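Here you get one chain, nothing else, as structure tokens; it is the form predicted on its own.
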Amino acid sequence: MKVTFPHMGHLWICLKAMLEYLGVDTVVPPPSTRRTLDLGSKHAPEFACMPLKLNLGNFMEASEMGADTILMAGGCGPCRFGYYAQVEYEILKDLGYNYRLVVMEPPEKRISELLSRIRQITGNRSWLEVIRGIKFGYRKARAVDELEMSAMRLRPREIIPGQTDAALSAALDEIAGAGRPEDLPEAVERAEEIMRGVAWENRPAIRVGLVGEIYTLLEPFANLDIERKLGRLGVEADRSIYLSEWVNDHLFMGLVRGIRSSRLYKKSAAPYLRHFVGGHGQETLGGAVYYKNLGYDGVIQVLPFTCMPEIVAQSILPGFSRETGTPVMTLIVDEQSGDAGLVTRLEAFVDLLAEKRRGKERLA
């Protein structure tokens, strides 16, 4: 058995660690590229969202590397993602790919449900080993998130252009290279030392909160590297969802304390959206309120074309913006999206935020 999974940001680092610790032969697909998207778009339903198309392309490229088993997250509710694993599997089967599918559905009542699903691919590994493997993967996810947060603070303040991105790449290599749980603390220390080596100056920066659908928030190819583009424009960005937070909320049932939870966003969203609409629609509204309360200059919603929960949130955000005075920009991505148009829109939005801040300072 050779297990593969779709790319979603740096998800591969923690999944590879967990699976290989448990003795599972793992195939990491090549990073998502235009070829990946073209492969998926060619065979996916036209109006399926970009995540399905990229996932499909990931699986097709992984098959070329010998993968024969797909590990895929599941879901429930109005968001179509809940059945994407089965749709992708059927498309691949029709195309002649001989894959086995293992779907990781969120636990309904007990964490043991998650452990049972993982044991479908780990065979006779003991429960204790499975728990240790999950813990190892999660610790890597948390370390990766901390490094990404650090990079987003540094980019608008770096003295040498591009040094932050180079340091982040080297730091992530350290985390990915830790093969055993006991190796991880030293790898984290080395990674943090690399990030501390970035030359920066303490200057003010426009602050923007990124909200929206989790895949397009986490996957740089899907969001056209928006975090780096904002950093180059002198913007400190923050993402409303990080991988370790999502795992804790949806797979660990909130067992890990001390990190942000979607419960916070759902509570914040109440004045605008009081019920679940699927996906991260409710959290998008709550995230916008969260960043407004923290004094951020603006909010950018990122979503894939045709995403139903985010369309609901998109329709409510203009009212939130008028009521609170918080500028909001919506970025919809699909296979037709390109860099030039995004850069132009970001430049205009950042100019608006800068002028708004200058106006506030003149009145102060």
Given for the second form:
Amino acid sequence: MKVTFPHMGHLWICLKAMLEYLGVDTVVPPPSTRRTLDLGSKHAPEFACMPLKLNLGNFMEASEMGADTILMAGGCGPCRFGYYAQVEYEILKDLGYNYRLVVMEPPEKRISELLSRIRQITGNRSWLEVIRGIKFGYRKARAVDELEMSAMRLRPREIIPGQTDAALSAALDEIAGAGRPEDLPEAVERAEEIMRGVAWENRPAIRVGLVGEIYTLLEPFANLDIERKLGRLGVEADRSIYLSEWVNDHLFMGLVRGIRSSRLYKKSAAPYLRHFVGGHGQETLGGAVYYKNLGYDGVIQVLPFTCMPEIVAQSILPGFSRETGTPVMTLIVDEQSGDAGLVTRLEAFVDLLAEKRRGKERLA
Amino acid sequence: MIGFLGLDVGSVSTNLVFLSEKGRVLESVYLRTNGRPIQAVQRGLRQIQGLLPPKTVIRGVGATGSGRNLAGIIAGADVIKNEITSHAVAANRMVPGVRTVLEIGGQDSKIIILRDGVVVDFAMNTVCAAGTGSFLDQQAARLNIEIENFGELALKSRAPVRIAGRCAVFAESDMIHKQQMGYDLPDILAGLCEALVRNYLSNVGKGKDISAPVVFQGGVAANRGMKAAFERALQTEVIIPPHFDVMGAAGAAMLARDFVSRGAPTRFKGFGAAEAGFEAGSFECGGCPNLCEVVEIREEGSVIARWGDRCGRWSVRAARENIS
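Hand over the structure of the form predicted together with its partner chain; the form predicted on its own is what we had up.
Full complex below, order starting with the chain above.
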């Protein structure tokens, strides 16, 4: 059995750690590229959203490397993603791929539901080992997230352009390379050391909160590297969803305390949206309010074309923007790879935020 | 004479303006990009030089439009600015107090909301080409009328027909249907204007607080049928500023004027840039499966800029200073 899974940002680092700790043969698909998208779009329904196309491409590329089992998240509710595992599996079957499919539906009541699904992959390992494996993966996710956060603070302040991203990629390699749980603390130490090596100066940065659909937020290939582009424009970005937070909310049912949780967003979304609308629609509104309360200059919503939950959120955001005076911009991503339009919008939005801040400072 | 140059290199047209020391547009040139932006910029430079007195001194240059980086490198621009900011600056200086800017160009359309002279909101069409100049061009060509006469004809309509404007394909099939039913040409043209305005307002203008004074600019503002359709839909007067078709270039020139007033010497390469040998080449980077097409601009044989790579391996790292 050789297990693979779709890419979503740096998800692979924590899944690989967990699976390999449990002795499962793992195939990490090549990073999502133009080729992945071409393969996926060729065989996916045209009207499906971009994540489906990239997932499909990931599985096709992983199969070339010998993968035979897919491990994928499920879900239920208005967002179509919950059904993508099955749809992708059927498409692959029609194309003649011999994959086995294991879907990790989020546990509805008890965490034991998740554990039993994981055991389908891990076989006869003891529960204690399985839990240790999950914990190892989770700790890596947390480490990755913290590195990304520090990169977002550094990018607008780095002295040598591009140094932060070079450091981030070296630091992530350290985390990914830690083979055993006992190696992780030292790897984290080395990774932090690498990040501390980035030369920076203290300059004021515009702050932008990124909200929206999880896949397009976490996957740089899908969002055309929006975090890096903002960093180059002198913007300190943050995003409403990080991998470790999502895992804690949806797979551990909030077991880990002391980190940001989607419950916070549900609460802060209340003046604008009090219902679950599928996907991360409610979190998008909640995130916007959250960033406004933290004094961020503006909010950017990112979503894949045709994403229903985010379309609901998109139609409510102008009201939020009017009432709170927080500039909001929506970016829809799809198969197009030309980024001139994106850059133009980002530059104009940053101009707007900078002008607004100057106005405030004049009054103060 | 002393003044400033603005260049707006768009997908369809390339515009240049010459701005006086006081900030007034004195000369402008409007030409087709024809998919060859380098040649368009060089032709534009030659043409505007021909319109200016021989001893004109250029104090500053601004570039905008989707080809702004290219234009900026060829001419030696002091300011390289996105087209939204440039359009807003020009509208605000020509129509002080403007609160809404409607801009429809050849390949895109945008709305800009200003309050007290500051941009507070904007949107660009993202997923739809219906409602841009090229669609009007195409329909005019299909009906065998000059695009210049489109607006006048539309104004003759007394009962515009209803045409679906949500999608260029729907609109076209609807128009053909109406034309075969025997409707009058002016009624069909006016109906098309109304459809495009509806599409624009519900797509680009969605959720935006549109209030007067409203300015309409971009190449499509030449179409009086479109102006009338906007006025009917918004129930307010729509102002078409002088130089409505070169507002992006005017804004870029104004920004260049602001910039050099802080004492910086211009980077303008001189009108000789029109004769220099620029070459654009591209190659596929094999560093990863993204296979980015990297564009390389050479001046007299040596590389002066590269872009098009996702990872930044090739591009000249000059982005940050261009923005601030």
